[in-house]
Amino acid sequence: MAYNYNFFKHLILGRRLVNDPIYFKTKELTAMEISKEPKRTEVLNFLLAYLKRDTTYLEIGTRNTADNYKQIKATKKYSVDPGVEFFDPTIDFKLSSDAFFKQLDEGSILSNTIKFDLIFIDGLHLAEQVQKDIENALRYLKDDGFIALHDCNPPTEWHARENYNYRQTPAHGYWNGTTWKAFQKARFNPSLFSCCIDTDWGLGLISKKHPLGKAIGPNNPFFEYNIFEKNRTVNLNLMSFEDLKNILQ
């Protein structure tokens, strides 16, 4: 009788995973994160409404405009995405974020004097790129504006893996990448205020002016996940949406 090696390999692997407490806990935390409310769109629209004026919104890493962008309530809004994962013909600037800001600096798109009320960063979820996006966003942010970043609160180390394509983990295809490291670095900056809303995989907020939360000392200089995890509430200034409303009231 011929045996299908791959079939038995996956069968045995599947049984091991199901009985693995780490696998089970990761699956539980994934489901918990998916169920959290509100979603990022509601928080972003709250920030825009809070400013009580005509607003200009920029979204970096839009992917499918139906997911968030089309629901954003701003006077003017612009979307940026290179179309690698999902081609959406309605994207305003089919560019990488680096190319977008370079052309913005040169004045070849929009105007190099433009300032945004809210910039939402949801592009490549790797710390080096997110750090570049934060630095560029700060240059084009109004003094009382906000930067928001998706995926700042990975529930496990599996969700915070560097390689998106490595899916044979307890987190499966769910991926927050290393965005948390770039946000953590912003939390070390004494010139910025920041917090993370505990919903939708963690919505990090950065402001030059609004008292979202003071900086912390560089307590994790090598950005190790286990150190981050031990005190994530302080490291992220993790709070609820209601807490944010109370701060900004």
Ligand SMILES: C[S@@+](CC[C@H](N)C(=O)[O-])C[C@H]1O[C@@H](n2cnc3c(N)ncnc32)[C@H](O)[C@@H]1O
Second form
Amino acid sequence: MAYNYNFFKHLILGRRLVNDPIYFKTKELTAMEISKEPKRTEVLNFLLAYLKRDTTYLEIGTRNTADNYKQIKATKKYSVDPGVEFFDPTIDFKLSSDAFFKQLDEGSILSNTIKFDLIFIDGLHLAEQVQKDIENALRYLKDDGFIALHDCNPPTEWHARENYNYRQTPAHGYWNGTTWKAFQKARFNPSLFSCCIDTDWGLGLISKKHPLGKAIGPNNPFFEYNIFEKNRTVNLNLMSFEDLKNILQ
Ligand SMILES: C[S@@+](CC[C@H](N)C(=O)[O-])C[C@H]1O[C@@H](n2cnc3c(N)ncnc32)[C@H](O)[C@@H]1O
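Could you switch over to the form predicted in complex with this ligand, since the one displayed so far is the form predicted alone?
After this comes the whole thing, all chains and molecules, with the earlier chain placed first.
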């Protein structure tokens, strides 16, 4: 049987990758993150129940609503998604988050006096967009409401890559994007309380009122991944779901 040069080249490169310690460690960290409990839905429902009143929930970026949105227990809820990754005919606003907030400001959808109890930001996972989403969400958040952000705790720089489509990395298709940078910026803001629940790729929480954790000094002005990694626990105010329950009791 004849093998061509490319066949051997891929075999050798493949072996090198699998035996590479960084590749191996990344695979291990991916598996560890996937095994963490509870998932985002349980934490979000806990926050809504904690408020002990009728609640209004907004989710930016819903993809398949069966995965989270439909399981959220709020009195009123609204979904926003332009349908980039998944077509779901039940989405309330088939818009980007920018277009949604613009129309909200103009009073052409819902009401520009609406305030939400919980806003879950899980749309485009690039820092600049996430920061805009946080700023807009803060304007439409009740004083004692919560903002939650998915994917704030990427286990490696490969998970935190900018390019979603490039999968030839040790993280393969797993992608948290650069959301962590926008959350980090919120952690540097002295007018906000924040923490990150250490589960499901890091659920960042922000509040204007609840003492989730005080801001820290801006110790990573260029948002370098290695500095983030070294200071991960403090910079994210990383805590367990039990820690959160103790703070909010
Ligand atoms: C990670 S998925 C959301 C997952 C969902 N929140 C969940 O918990 O299962 C990201 C979604 O954000 C949407 N998206 C992408 N760009 C967006 C934007 N600019 N504004 C709002 N949503 C966006 C995509 O269409 C995709 O469905």
